[in-house]
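Given as structure tokens, the chain that follows is alone and in the form predicted alone.
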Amino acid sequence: MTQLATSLVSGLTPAHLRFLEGLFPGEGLTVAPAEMAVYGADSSRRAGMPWAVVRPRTEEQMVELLRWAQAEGVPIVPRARGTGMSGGAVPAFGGVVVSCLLMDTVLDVDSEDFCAEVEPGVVTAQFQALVQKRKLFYPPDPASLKISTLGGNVATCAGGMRAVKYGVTRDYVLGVRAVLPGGKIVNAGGRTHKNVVGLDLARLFVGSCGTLGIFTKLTLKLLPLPEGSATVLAAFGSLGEALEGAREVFRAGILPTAMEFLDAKACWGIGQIKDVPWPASPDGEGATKAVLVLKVDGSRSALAAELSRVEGALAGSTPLCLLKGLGPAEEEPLWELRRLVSPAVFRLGPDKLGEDVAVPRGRTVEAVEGFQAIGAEQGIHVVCYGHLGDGNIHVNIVYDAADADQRARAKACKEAVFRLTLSLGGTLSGEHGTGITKGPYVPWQLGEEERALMAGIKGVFDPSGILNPGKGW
């Protein structure tokens, strides 16, 4: 991982605060420890403590909060909704936070170009619910829709339940502009969905973490709007068939938007905070071994026969209950229970590490039996579900933080996790980033040539590492 830039420095002089006070005048700067707290911390539970936090409104402020920070070598961490679950937005060496919230604008949506164009600040769920009244589409949909940003989004290329059909963040984003290190503004792609003219500088900011620039326009592609779609929820006796029904929809010709699973353990720790239809044995571990929810879109002439296509695909594996949705009012209480997983985990401990590995597709049996074994071996609960269709994993290991055999035995379950997914052809991270939890663990994956080549590309756009300082290769 990339360590802080000697040239930084270590903290704001009266000088610097005169300055940020100036472009920044009433609320747009925060200097109050109370108050910037909470700005030091993201999802993934770090926490570091910023120098001040401002909120630019323009472009204009950003231009000059970044000519001035390279010029005095002052770390810029940007942020915004700090949804993150990796520490990329967590101000590891201090410096000033950039958040991104109050440029909040849909500047543009257009249904003959099937694009938009949006300030980095704007509320993915709110943009989406805008789009669809216009009869488009925006598919990325992170767990966190409903409060991160698509700011935030772009910078971690965030994935989410439809991407085994839709793809993720990078494949809907067109367009960039951005300011770099020392105010300097580039515009990286278009309005076009099509462009071969020079190297995609667009798609190398997506998932860069704040460490190349700093949106402050976004142009994002759209897709016409499903006319509905359909729900199926199945549970098995076992986490065998609970994945050959998954390939059997596959081999069916069938393509879902989201193919989503839950092992025994995620399963039994639902039912103790909700009242489940899969069925559970008196003694604890439930007949449930696995759930399998899948949704398809269409139109909703089509949507009746893709059910039972579903429906028949899966019926080789011996589902122990297989429910059905047709449109949103009969599939969100199915999708519901995927979503309890999170605070379910915490029935099984206080504490996790939360990890989302993928693997090739065809190798995910392996994967989770070898990650749940591991779990077992080292006396550790080990939690898996996650987005099935495209092989990404989560691997939530729960133990007790406050026990320090428990802790080493956790951490050691983690790195066990890491070189399993790597030795299947794997990476250590599907849609979270690597930030400052992964950050030590890059060089297992990647090689000293590849680091070398990001490092470099890095100094181009920061030549004097003032952006994120601490995250990296």
Given for the second form:
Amino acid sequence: MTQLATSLVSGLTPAHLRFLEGLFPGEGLTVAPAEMAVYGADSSRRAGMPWAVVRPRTEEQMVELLRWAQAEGVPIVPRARGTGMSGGAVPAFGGVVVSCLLMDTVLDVDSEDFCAEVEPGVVTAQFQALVQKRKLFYPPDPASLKISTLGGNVATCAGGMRAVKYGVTRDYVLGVRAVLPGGKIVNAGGRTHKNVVGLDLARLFVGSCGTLGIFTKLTLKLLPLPEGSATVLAAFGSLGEALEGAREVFRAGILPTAMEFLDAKACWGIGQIKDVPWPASPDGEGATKAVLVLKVDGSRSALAAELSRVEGALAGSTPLCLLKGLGPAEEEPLWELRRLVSPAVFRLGPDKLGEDVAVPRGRTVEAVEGFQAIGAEQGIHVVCYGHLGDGNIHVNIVYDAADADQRARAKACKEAVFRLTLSLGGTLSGEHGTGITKGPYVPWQLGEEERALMAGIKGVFDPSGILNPGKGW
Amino acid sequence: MPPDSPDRRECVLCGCCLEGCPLLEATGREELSPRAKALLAGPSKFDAARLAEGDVAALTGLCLACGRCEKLCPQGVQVPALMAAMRAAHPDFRQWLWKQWITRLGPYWSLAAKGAALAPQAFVDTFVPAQFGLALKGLKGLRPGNGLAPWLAIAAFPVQAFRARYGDRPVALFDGCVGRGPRAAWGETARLLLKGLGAHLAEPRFSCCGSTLGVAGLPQEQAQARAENIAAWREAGRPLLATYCATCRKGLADYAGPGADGGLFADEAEAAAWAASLVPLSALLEGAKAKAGRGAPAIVGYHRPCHAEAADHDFRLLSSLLGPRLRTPAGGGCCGFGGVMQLSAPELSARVGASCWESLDTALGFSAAPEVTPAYVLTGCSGCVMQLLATAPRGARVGHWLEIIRQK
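Having seen the form predicted alone, could you give me the form predicted together with its partner chain?
Next comes the full complex, and the chain you just saw is listed first.
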């Protein structure tokens, strides 16, 4: 984990507070602990109490804030909706939390340039709905899209189910305007879809977890909206058959928009919440051991034929059941089942460690079978599901945190999962980021040289180390 | 312990609730979100000594109790109920204010109902604190004679369907505080509609539904109101219970809902019978035919109350009666009434109200030419009517859908 800069202050003085009151009048500043508490927590369930919370409305306020913070050595923690899974927005070492939610204007949507300019606090799903009205498409779809923001998505390089075909947030960021510590404004990238002049600073900001600068404007790439989509859900008697089916789909030359899988425990958990279309008995002949959900998109006239081709590709793996949906009304119930997996996991136990490792796509079977074996060995429920198409596997380690022994075994499980992932040539995090929950494990994956290079880059952007200290790498 | 037992309903900070919270949407202030409240109400991750009880109580008071978050929560956390419990546990001046409002302003409601001037100014100056401003504005709007002029005649009632479904089972109408008080006309029209269906009317003496009392952190008063209503229903032979206020309907359904006091009913069968007897008046009227007469506006807006049941029978009925004349914003939108909020934080409540009118405007387009198509909005909840009246743009007309129905 990053060494904290020694020049940082350990709390705010009355003079500091007077400064903040002047820069953020009225509702712009909060210092009451009860009101600040939520700004100290995120979906990782980690928490720390901010020293103060500010809500800039303008870039000028952001510039003044970062000029002051660098001069005074005050840690600054940028934040949007706080839905990250790894504690990236948690002020683990104190500091002033900067809520970007009042900067939430869509500045421009241009159907000729195929790009949009937005402020960081715009909610992703609301943005998608807005561009869709103009027959445009912003593909990144993290599971949190209805509750998270574009600023947060860019800061974490959020992924999603459509990554297999459309890529992740990184692939849609054309330009970033950000304020750096000291108050400098940088404009990285621009509105062009191609750009090779200089180093790619815009992409450097993507996934930097608020450690390099605070965004004030993002320029995003848009696509033409596909005319329609269709979905197939199929259940299999073994994980191997499901994965073989998935391979056949690719061999047939089909690139699905999304290709998700659920393992046996995930299927069981969902069956506890809702009536499921697959054979639900947990064991024995004909039991469901894995489910695949695939989506394809394109022109409406071609979709029916595409569905038949997917069905044909899966036939060799003898699915126990196969359901098809054409158009949103028929597809939605199938995807609803997939979305239930996260709450369903809590049917197996009260606490979970949610990991999101990724492996080279050809090693997915080995990885999932290995993770399941690790769970069996430790006597802990390990549930695997996720983005089969791109090798990004959600590994949920379910346990009871009140039991010290289970806590220890869960941690052992997590570390074994990480080791196996790395041995397969994978990465510790495909889309959640390392934040504070995975920060300590980063040296397992990144060598000394690479980490020194990253620390050097961080030093160029933020020489005093005030931005989101203790996060990342 | 099974994950769905109430003790296990712990917020996991996933943030799914953030999608629906009208207060967060209108203010961008995360501390007003359901997640912030669940964090404070749950096992604290923070040193309790740093969180002053008064501050916690004050913050948790800022909840609209619209219930949108609990519909989105995968863990089944009920933030409005948590907030009510906290209000009950930390009585502060806001709760005191609310209690005054409900218990002492009773005569005031009936003054209004009698068509007197709303209240003598001296009474207002003496007893009504400045904070009641927004609520008073809503109440003023409810003045008898201030309602919408009726323009819709029911041409045919679904008598056969009603008879086939319910036979001779008597029907009791639950009027609620507004329908029994300042807008007694709602109750009169509702009774005429039931007669049109050929229903046998039972007339038990019901009390307040108790919903707002619970939200205000007055659990004893709520329990008493609930017990009185169940007793009245029982005495009347357990009739069908028709409602025309979405919040009353939800308030009554909560008697037998998750987390309710199991001692209210004789046994589970009676609780189930209560739940099964509840029906929106609009559902009974499904299939009715109507004719719009003179004075019918070209565009009629519909505001969906947060407490409307999933099927939203009011909307279904109005759609079938009014056809393309009826419009509603796609995403809905909370009006910001929020029980205590109109009193405890009128400024926030008004801000949510303003967002609501903005989204109504996108569907109705009244701001483009207010003199040609002034805003005309119907809804099916007393609280929404009050709040929409209090926050309406100039010239807007707002009322319960019962108001547009001709009594002859």
